[in-house]
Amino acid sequence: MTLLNKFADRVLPRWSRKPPLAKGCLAAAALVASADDTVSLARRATIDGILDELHDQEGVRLDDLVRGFQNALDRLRSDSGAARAAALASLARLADDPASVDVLLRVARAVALADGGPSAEVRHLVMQIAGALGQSPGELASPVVSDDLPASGPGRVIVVANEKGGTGKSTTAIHLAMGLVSRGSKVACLDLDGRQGTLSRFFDIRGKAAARADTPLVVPRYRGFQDAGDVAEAELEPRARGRFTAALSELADHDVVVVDAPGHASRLAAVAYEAADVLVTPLNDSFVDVDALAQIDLQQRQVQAPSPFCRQVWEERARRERSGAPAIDWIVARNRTGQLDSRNAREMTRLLALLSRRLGFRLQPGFSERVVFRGLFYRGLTLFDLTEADLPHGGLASFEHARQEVAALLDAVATAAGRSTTGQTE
């Protein structure tokens, strides 16, 4: 076996039974993401769609790819000169079959362009997998970003989403709306789950209590948005585009919109994401619903992969980056605490903070599951709507604490990316 051939097993896993195909394209990857110290927000978007499509089509484990890669990457890291030309070696290997040349190039452009301009580095190691494959790198020039969101619109966009249902996510929009309206902004809402319409539904609520009410309730402006029946696929993005946009338009005099997301995968909240300042995804504190953010080994308490989800928003920071526009800035709000200290709930606190640092939101306290809540669905109000005289008896303990708790969202969102979502009502 030739000096190469040992440095080539070691660069990456000896997987005698995975197609040749994907160890070639962790190659690809891993070797233009070596150029710098760190994997910026925007490569690791772009490295783990590859990842994610080599699963779904090579039918290598997901489990296997990303160690795959990661193993990769150490090595040329720690080894890089010999690792180097042994990976490039293992790609030359690949230079017969034109199938697998174009897509380890498509591979190695998209790491490089995922940054934008890409550095003199990565220009280099790109033209030598090109050079290995015995092809051109072709013209690395930074992706054309079009942004068709209106350019006049609402002072701030906080989007509210989690594609895992029953998180409390109608709820902490509703709270979150009408905090604001108490500290003096013009809100108004936005509800994109035309299957539930929760949101929807409350304010239609409130706005029959308040015609019936003695103490006038203030009813935000509001628009449901109905699914989109048997519209064409091709068509789906487009008119979900123009409709969110046209909805903004129309609310540019107002302080805030507060968009409510389905439970769910869709085209509209994919929109809703690139007109967001602040994300706010409500979580059950469960870890089963830990979930809907990445999968982890709960035994070894280890990120194994994003969920969709995660990606999504990955890619919206991305896309921004690349473009100069303002990050967006995305909070994880702990729903459906106990009361009491447990090991479970230590633990969740142990593991949300991992996964705060590795997937890149800051964690804040939620709602915690209180009676005080319970009810004020059907009737039309939220915790700045009731007074002493509408709490059970011995209530008032648990109430001034909700309250607590829905002010330090208030605050959090108020300050996210350090600007303020307080305004002026006419």
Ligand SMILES: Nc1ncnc2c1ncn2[C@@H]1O[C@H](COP(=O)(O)OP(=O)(O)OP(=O)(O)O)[C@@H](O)[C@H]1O
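For clarity, a rigid core is taken as the largest C-alpha set superposing within 1.5 Å between two forms. Residue numbers count along the first chain shown, from 1. Bear in mind the structure is a predicted one, so any value in this text is a computation, not a measurement. What changes on going to the form predicted in complex with the named molecule:
- Core-superposed comparison between the two forms: the CA of Q128 exceeds or equals a 2 Å shift.
- Core-superposed comparison between the two forms: CA of A173 displaced by less than 2 Å.
- Annotation for A161: C-alpha shift under 2 angstroms between the two forms, rigid core superposed.
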Contents of the next structure:
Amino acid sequence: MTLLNKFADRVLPRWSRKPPLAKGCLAAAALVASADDTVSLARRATIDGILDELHDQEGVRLDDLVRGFQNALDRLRSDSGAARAAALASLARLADDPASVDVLLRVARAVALADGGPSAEVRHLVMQIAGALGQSPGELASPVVSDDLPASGPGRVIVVANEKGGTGKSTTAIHLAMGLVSRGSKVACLDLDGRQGTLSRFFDIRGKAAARADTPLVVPRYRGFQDAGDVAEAELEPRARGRFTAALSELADHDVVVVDAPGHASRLAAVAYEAADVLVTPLNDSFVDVDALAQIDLQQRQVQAPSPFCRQVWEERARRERSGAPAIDWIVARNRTGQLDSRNAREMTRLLALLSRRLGFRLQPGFSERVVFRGLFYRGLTLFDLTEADLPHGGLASFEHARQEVAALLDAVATAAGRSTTGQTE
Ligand SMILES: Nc1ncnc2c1ncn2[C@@H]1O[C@H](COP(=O)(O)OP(=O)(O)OP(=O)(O)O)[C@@H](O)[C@H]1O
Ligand SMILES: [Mg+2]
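Moving on from the form predicted on its own, kindly provide the form predicted in complex with the named molecule as a structure.
Everything in the complex follows now, all chains and molecules, and the chain you saw is the first one.
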């Protein structure tokens, strides 16, 4: 079990009854972070992970948490002696509860040890925190168990993204995730579209259905992210990076993490593109959606300009390649096909083939327009949970085709590995 799991298990159920404990956690994190002049990226990522876990609780706002942490940090830096004593005194007020003490010490240790070798100042402060909480320094000196701070990520990261809204991202992410589960993978999901939260909502419903079901329903581990809130511009990028990296580290023991991105540009999504082994972009079978990938001169059949989304994918792909990681395999999957008349369908196929070469993606047939892709949402189910007996009269053929469509996309995703495709405009 990772540190943040333990943190979530122990702290969060107590949040509603004990807000001072959460404040104490922020104070402990700020105390340790303020000991050195700069907060390292690794330490910042650990703090961000802690803020995120706190924030997942109902009624807790991320901006308030970030502001609370930032205020504590500023106060400690500007007036360190007195402010430090006050922070330690406020922690000491929680010292009569052994469980709180344990959590606070874990936060302090996690922040202190996030980047490997804590400085003498950091060590001293953690000792002071232990002292205020009535713990012996000897216990604190013991090393943190290594599984608390996983260094590696999950086996594979599949990001489903398109900065155009309503193209079928969440539908695709849910079906990929449940398809991978049906093939025996250990899957987790991240929902970057906190405002809408379609994927989280689906798994919330599935969780409730699983509690009622006679036959077991697998519910992958999942979590949502909210917007970064009131954070200074310069902080957005490192904060997004820290939050996403911490989440991936938490899921290091999973075979696959499926990420559902929002239908608009976001820093968090850009960080996710870079982390993607496979980037799946669903595209409605409509010329409007094609235009969101690139502007095209239809007469000349030429790409005039890639879209901002396409440029962002190229940028993250280049960044990833510079870091020595295998290239992102970009798959564009058509969605809701079968609605165009045959002439327009042919034109669409030609256009997408041209774009595939110019922009550097693989084209997949994707999903047809089918009730089974949307009709099971409120039951928390996908077609992988159905048997023939559940189908309406005459529905078997469509169901089988739908399964084959998902299987084809799963196969395409499975074959993606270290391909090097570079996009270019004409
Ligand atoms: N293949 C399909 N067949 C039928 N309905 C579909 C299909 N794919 C998606 N839909 C429906 O289209 C709508 C948009 O799908 P979805 O929410 O998955 O898109 P999205 O890209 O995640 O949207 P957003 O950008 O708002 O997050 C939903 O009503 C969904 O049920
Ligand atoms: Mg969505």
